[in-house]
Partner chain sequence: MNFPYEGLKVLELEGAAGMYCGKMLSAWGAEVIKIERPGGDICRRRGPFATTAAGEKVSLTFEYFNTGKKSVTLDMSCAEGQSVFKELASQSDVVIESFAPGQMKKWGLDYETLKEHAPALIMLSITPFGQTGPHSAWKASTDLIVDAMGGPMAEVGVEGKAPLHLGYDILSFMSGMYGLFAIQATYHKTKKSGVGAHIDLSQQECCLTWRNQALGFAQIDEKSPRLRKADAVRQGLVNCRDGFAFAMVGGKWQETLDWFSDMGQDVSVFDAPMYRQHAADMLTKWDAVLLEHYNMLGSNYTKTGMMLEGQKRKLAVGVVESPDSLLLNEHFNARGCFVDVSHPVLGRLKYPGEPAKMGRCRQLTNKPAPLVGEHNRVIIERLRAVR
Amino acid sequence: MERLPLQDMTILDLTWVIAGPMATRLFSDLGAKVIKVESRKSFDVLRSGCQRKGNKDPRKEGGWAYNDFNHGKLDISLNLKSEKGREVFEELVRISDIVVSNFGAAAFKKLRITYDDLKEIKPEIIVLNASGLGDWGPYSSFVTFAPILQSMTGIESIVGYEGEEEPYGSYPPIADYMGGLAVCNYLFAAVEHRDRTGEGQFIDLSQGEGAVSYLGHVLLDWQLNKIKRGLKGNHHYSDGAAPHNVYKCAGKEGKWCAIAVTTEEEWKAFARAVDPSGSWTGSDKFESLGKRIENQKELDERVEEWTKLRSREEAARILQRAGVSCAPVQSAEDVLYSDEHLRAREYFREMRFPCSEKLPESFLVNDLPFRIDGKTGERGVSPAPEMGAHTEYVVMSLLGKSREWYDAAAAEEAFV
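Give just the one chain, in the form predicted in complex with its partner chain, as a structure.
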């Protein structure tokens, strides 16, 4: 088998929940050895989330979100406060390229794992801490879950129905994914720097600043135009497209399609497809983008008259064939079971849960969203390991400790 690109890389992973684990799993998917450190007292809290009913011990079997973000990793249980646990940790730092965490600053000091501590152990180590709002600054100790970050960075304020004062409210944890992506990108930048110079470094990653960096155009718009655009629903945020909305389709309640018409060429194609005689699309109310924005309410009603008579799939087929952007709004079930395109690309991969009675035998999880030279990731993957599943392997095989040493350390509660 061809070597995966990251087989020479070892990551000591002290992260939990979403942003960190999502990032390190992408590395393990590409061949990096990721050693996840947990302990009986403080295991990854995501293990308990999204659980099937009846599961008694999340340390044995995490919920599915946990499995998605942690399969393919080595998992060890380590008590950093014990002497031998500390020794194992320091040796792990020595064999690692990267230590990645998402603690608050106080926890580092308490556990003696600040960058200064770690570079003492290995000067060229790369250390990245991904926190909600960064390692320092007036709000750095704040309690921040993704929705809080989404609020503080302005994302919350742009999702909502047109004409309403109140934004929609709780949005899926997009800020965690933004943070996770930034973790990936910055780790590589630091690895590249180390490969060139031999130097390690500390990276202070603020998920909040990661999120703000997606909104530069919005901030420039405010500085230069001083217009409060307010909530736009599904209309184009800067009036750059019309029609641009989600429309009701035929069939059971709750079937929708999205249509986006940006250029005049697309508008002409759209008009030919939905109104070949030009009975309404020919009206001067819709003759230019400016006019279509001005008369958007009427435009949307007209478009919906057309979509309502068609299934969302049919609407998408007709308009895409005409060269117009249109797509069905797909639920999770739709993407899993009826999206022919994803099936043809063999996107989802199977995870088997041999230990559970109540889970389906196979469970579909995400692959990487890209293929390198056409290759997908492994088709069948194992669930995320039990907490501490690889403690013995890591300590004895990777670090070369004897059975006697391991047993003595275990007796001193180094691995709880």
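Given the form predicted in complex with its partner chain above, what does the protein look like in the form predicted alone?
Shown next is a single chain and nothing more.
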């Protein structure tokens, strides 16, 4: 792409962990200048996870997830509690389109980065705070991470196996990724509103409410039918498909395929593919979706008798050709190195590190999950910067501060 669509946009990024950094990285990939603010006393905790072997200081080099969510950004170290640190922050607000954070409601207000604070500096500023449970309300002060949000919002109550009472914790932390996508959506809407009206605004984004919005079918089923969908394992949440499960396949232990059959037409296609003679698919037990749900245990056993004689790839190939939804259950290794579809679409990008004794020498990181005019992003990407790597550049080049001013501010611990 000769010109990236957001290259005239500047975002002041005070986010950490997943939801905020994921969103601002997507903006960065589309050309926005993203200035990430950290503090050596309180840096992004994601830096410490999944580090390369031999890395002893995550402030200098973050781990895989940190690099994935923060490459392409400028990084400054700033003490918002110092006088000159606050001065730098306010000048950065003046040159920014958006200020985005994901602090708890109390910290957001204590640091004086609310919309009421910042619109005095720049009236058209857009401020978004993606806190766990919102800027106000009985639970707004709760300390939350993804497992807590997933429990409070009902997600965990539907993750587990049929017949068991104990719900399973869901992984990965899907509430964080839901929050990241919500940040993107609402910021784009706010930018569109500002471009049309000239007005800034505050977006009070509750990641918990964002997670609740993904449970519409569960909430609606209770309101309309008074049906409490319990733990379903891999079966369809509302008994809308059968077979609907993951099934063991031939080969080494841990090889599975997923199959989902929803309509009667798909069932007939499935039956022709796995049981041409109709020896068992023709049974009255399986003549309708309701019957298949009623006899789902036996149905799963019959299906697995067929899948266990075939590799996961062969099972998927046969059923897909028949028009039935089926795919191999892939591992992280499969997705990274063996998935021909992702390879053909050039989804992963290589992040190569400077030569050192640390291993591995490179990471594969995510590209944008969409294409503009069929084009991908740059195939090679640089690692995320070490903490404070661009402090001097931002303060002196972008804000125009003198060397004398910078040194005096540094002496007053404005950049710690």
